[in-house]
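So this first bit is one chain, no partners, the form predicted on its own, shown in structure tokens.
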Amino acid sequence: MVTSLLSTDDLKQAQALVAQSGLRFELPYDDLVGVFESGQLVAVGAREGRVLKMLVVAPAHQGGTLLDEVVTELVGRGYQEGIDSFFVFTSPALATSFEALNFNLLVASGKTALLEYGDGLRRYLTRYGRQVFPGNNGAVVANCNPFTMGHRYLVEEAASSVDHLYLFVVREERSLFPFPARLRMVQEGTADLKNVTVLDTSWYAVSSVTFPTYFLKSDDPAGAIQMELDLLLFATRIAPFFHIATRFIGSEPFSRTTAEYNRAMHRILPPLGIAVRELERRSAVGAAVSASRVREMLMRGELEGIAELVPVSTLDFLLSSEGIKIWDKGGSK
């Protein structure tokens, strides 16, 4: 029977079992469950949002149904919270064990494989099937927190170079402006560009699943692996579906993580048939335009200067009652 691990002894046993397997006991988690036999923990697993982790079965009990039982319990609890797709990172050698439990291999690189429970990627692509255009297409992936003249410049330049441009807006909710607001600003700020289609990334690009370090803004040594998985997933699954031959990026003078991500794109994507074009950021008032600069000005109440950094549609949203409720709380991410 799968049960929640709550007591101090439960946690000690879970930590020991995870460490015994060579993994790291990792906080935080939303659920931590396990299976006991004669008072001894013989299987453990955790869920953090959409990611299942620390899935371990004691060596003497491997080969049975314990892993399946733990995964089923964690997925069921996730479903109850409204989550409809789940992911697991493992070694490529263990990928087949998870495929037997209804996981689909999304991408593998070196010592890491990313698998998804169910068919979420297929459903995501099918949702946009009518927005697939033939030809020499390009892509921009951006957070747009908020949408600035820098984003607009990048999109305009990219759109003028391809038959059709897909502008993927990062869906992850770890920004000052929530996804619906960012999506709206992007749609309104590019409505006049007829060969641009605005889409969301779902969980398949620059998300806490594929690239959590982007949001942590840390020097996590796993960052390089996460970047590679994120880009391989884009190159092998997303780009072919939308006939994307070029990915456009802006130069990055501020964020070390984003600059490293840009370098990874130059290294990883071209051998997979996707060109990378990096454009210098647009400048205004003596400095590069950036969303972080706009957020800082909002916090300082420098509203007049913002007009030079964002499209009229973004400014209208920022000064609307809806926009003010978002940024006037103080602080930014």
Contents of the next structure:
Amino acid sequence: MVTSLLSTDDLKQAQALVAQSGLRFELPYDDLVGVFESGQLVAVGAREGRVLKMLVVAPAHQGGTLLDEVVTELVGRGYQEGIDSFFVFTSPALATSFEALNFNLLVASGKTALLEYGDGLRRYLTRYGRQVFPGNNGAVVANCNPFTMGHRYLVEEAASSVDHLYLFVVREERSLFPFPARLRMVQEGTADLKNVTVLDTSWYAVSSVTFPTYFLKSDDPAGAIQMELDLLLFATRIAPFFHIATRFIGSEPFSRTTAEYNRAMHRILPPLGIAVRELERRSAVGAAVSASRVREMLMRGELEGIAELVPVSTLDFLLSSEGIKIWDKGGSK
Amino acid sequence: MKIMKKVQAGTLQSSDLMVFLEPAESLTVTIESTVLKQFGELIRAKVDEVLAKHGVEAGEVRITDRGALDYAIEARLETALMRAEG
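Write the structure block of the form predicted together with the partner chain for the protein whose form predicted on its own appears above.
Everything in the complex follows now, all chains and molecules, and the chain you saw is the first one.
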């Protein structure tokens, strides 16, 4: 029977079992479960958000149904929490044992494979089936936290050089501005561009699943592997669906993670048939326009200068009561 | 009957299936199965039969199957439908 692992002794056994298999016991997690046999922990598994991890069955107990039981429990409980699609990172050699459990292989690269349970990628693409346009299309993937003149410039330039441009707004809620607000600013700020379609990335690009370190800003070497998976997933599953032949990016003078992501793009995408075009950031008042600069100015209350950095539609939103509530967390200054 | 909430029934184990139900405007059924090529049509027919029997006209029905027999499909789906009602 699968049970929650809660006591200090449970945790000690879980740590030992995970370490024994060569994996790292990795905090945090939302759920940790296991199976005991005569007081001894023989299988363990954890869930952090949509990601299943630390799935281990003791060598003497492999070949049975323990992995199935642990995954069933984690999926069942996760579904009750509102999650309908689950991911697992594993070695390509173990991918088949997850495929036997109805996981779909999304992407594999060298040492890591990413699989999904719940058919979410297909459902995501199906949702946008009517927005697939033929031709030589391009893509921009951006967080737009908030939508600036820099984004506008990138989108305008990109849209003018392709048949159709898909602007993917990062869905992950780790930004100052929540996804619905970002989406609205982007939609209003690009409404006049006829060949631009605004979509969300769901969990399939720059998300806490495909690219957690983008949000953690850490120097974890795992970040490099995940950047690669994120880009492979884009190149092999998303881009072909939308006929995307070019990905446009802005040069990145500020964030190290994003600069590294840009470098990874130049390395990984062209061999897979996707051109990468990096546009120099536009500058205003002597410095490159960036969303982080806009956020800093908002925090300092320098509202006058912001008008030069964002489109009117974004400014309207920032100064609306809804917008003020988001950035003026310390109350009126 | 109407699917009122998000529910799940079944397991990922061999010879079993997982059923996920969600309220929706129209009826969609998706089936993933390790034996889809051989038995996809039969699984679909069984699922449609149970849904019709309970008068389910709308909802998102997702099934991941690992070679369950007919009566298991029926039992799991009916359990999920019962849970989705209340």
